[in-house]
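Below, in structure tokens: the form predicted on its own, a single chain.
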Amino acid sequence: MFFLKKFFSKKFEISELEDALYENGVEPKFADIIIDTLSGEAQELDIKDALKKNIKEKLNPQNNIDWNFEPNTLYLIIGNNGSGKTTFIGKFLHLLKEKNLKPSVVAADTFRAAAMEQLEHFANKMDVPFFKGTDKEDPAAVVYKGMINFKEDNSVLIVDTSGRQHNNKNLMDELKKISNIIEKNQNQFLNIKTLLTLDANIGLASKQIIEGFQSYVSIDGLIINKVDSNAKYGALLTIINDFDIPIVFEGYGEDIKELRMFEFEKYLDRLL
């Protein structure tokens, strides 16, 4: 699936490998580990094991934690435009129902009617209670009313928000207002989780997005969407190393079932 695999079955030039690593989102400090391993241990029987060992020694292990899904939890879903939020929520609803939880949805993207319609389609298809605001309504007000609406009879609440650029202060202030409303009215929930969606194809630009959102709201987990053969998958090494935020999910297709929990060992297998 990913670019490094071809290098295990043929002779290669280090400069060629270095270019491929950078093109696929691998930051120089990790590219150096890979190149040094391949250069110094090229005669080993299993070069992949050597690579995995060296990469794991470099990374921050605190990012590899278990993620539990529990009743009475609110999930606030945030992200840039085009990062796959709506598709992820559809897949997340399917997963929660498979775990015998009772999800509901609040659609607070009042500035993009198509987003609410798509989300409502997912909710209706899976027989999930759905609440939405009116066109151009204050998103924080929608979230508040949605929380009240689902106060008694549902165990998990998913709150969608509009896609926003991390460097747009007005939109980020709006997101902070939504987060504050949730915190002030969270008594009905045992847990509040904020999940940030990222497009795998943007590579190392994800760092600026995470930093931008993190400066306004606390982020509990990351979702990497659009993981396919064209994704700059190597950038996840840097995300894992630089941020104390777990990667929770990978979305890798359009089907409602194509969502998997992120597992570091399996990620390395796919990368290498």
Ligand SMILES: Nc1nc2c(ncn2[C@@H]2O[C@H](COP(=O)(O)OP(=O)(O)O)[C@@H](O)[C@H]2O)c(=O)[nH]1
Second form
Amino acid sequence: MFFLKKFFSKKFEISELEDALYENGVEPKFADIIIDTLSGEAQELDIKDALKKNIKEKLNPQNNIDWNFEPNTLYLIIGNNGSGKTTFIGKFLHLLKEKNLKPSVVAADTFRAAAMEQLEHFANKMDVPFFKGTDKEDPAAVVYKGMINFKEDNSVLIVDTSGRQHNNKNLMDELKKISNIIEKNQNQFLNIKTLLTLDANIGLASKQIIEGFQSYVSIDGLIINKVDSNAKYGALLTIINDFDIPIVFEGYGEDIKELRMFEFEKYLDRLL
Ligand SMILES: Nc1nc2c(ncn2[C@@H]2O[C@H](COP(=O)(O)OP(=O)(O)O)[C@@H](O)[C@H]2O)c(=O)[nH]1
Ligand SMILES: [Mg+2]
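Following the display of the form predicted on its own, present the structure of the form predicted in complex with this ligand.
Then the entire complex follows, led off by the chain already shown.
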């Protein structure tokens, strides 16, 4: 991160700065603010503060949310293939246990046996109850059974799902069905939270993915994974600005501990 630092001195070509911004997923609207600030009269010392101020003025952040880790919550984890759903769940189990909640998991990614094994591995490692479907079983049926199987002394249920593209109607209908089953059988859960995982590397293309998923299910929060890869971090400005859905978590590595709550101020510090 900190890719803008090298532009803090006034000796740079605007085109070089523009390229760097676009490569980092910063859309033109925010690129203009940054270019104007850096080429304007702000002093070198407070340039970072000037950038933050100017960005915040134009941004419409809905991100300062208090995310509650309440018991009796079911989390449905959805997203594209490889966007980090299962890895996130492994990390989330760790985080929930640190908060003295008692998670359990349902593997409804019946499409790939290896995906269920991957999740089972995390569940065993974290010593939490695990429920899985059989190969190619209807994922909505697996979720239903997992909910029935859920014991009251476990306080949180996390449901892993197969990766799907937002424009694949069959798979999106399948997701809708899962979501409906959850809603109809939610009695023992106080809260249902649907979280969409996004790979930070895809940058502004996240917009279409969020919109696509939103047209089938309501999304309560976003998880941005692979921010450690450094690419396209600037695209989060647009996600924050354009959507009412908070970014809740950031995954910044493959290790179980490499998950943090998303904080807007810290995000700007890392970006700039
Ligand atoms: N560097 C990095 N890799 C990640 C992160 N999250 C997931 N991955 C990797 O991305 C790949 C896909 O992750 P996976 O959880 O299987 O994605 P899923 O298909 O959505 O369940 C795996 O190789 C993970 O180790 C992250 O925050 N940083
Ligand atoms: Mg997976």
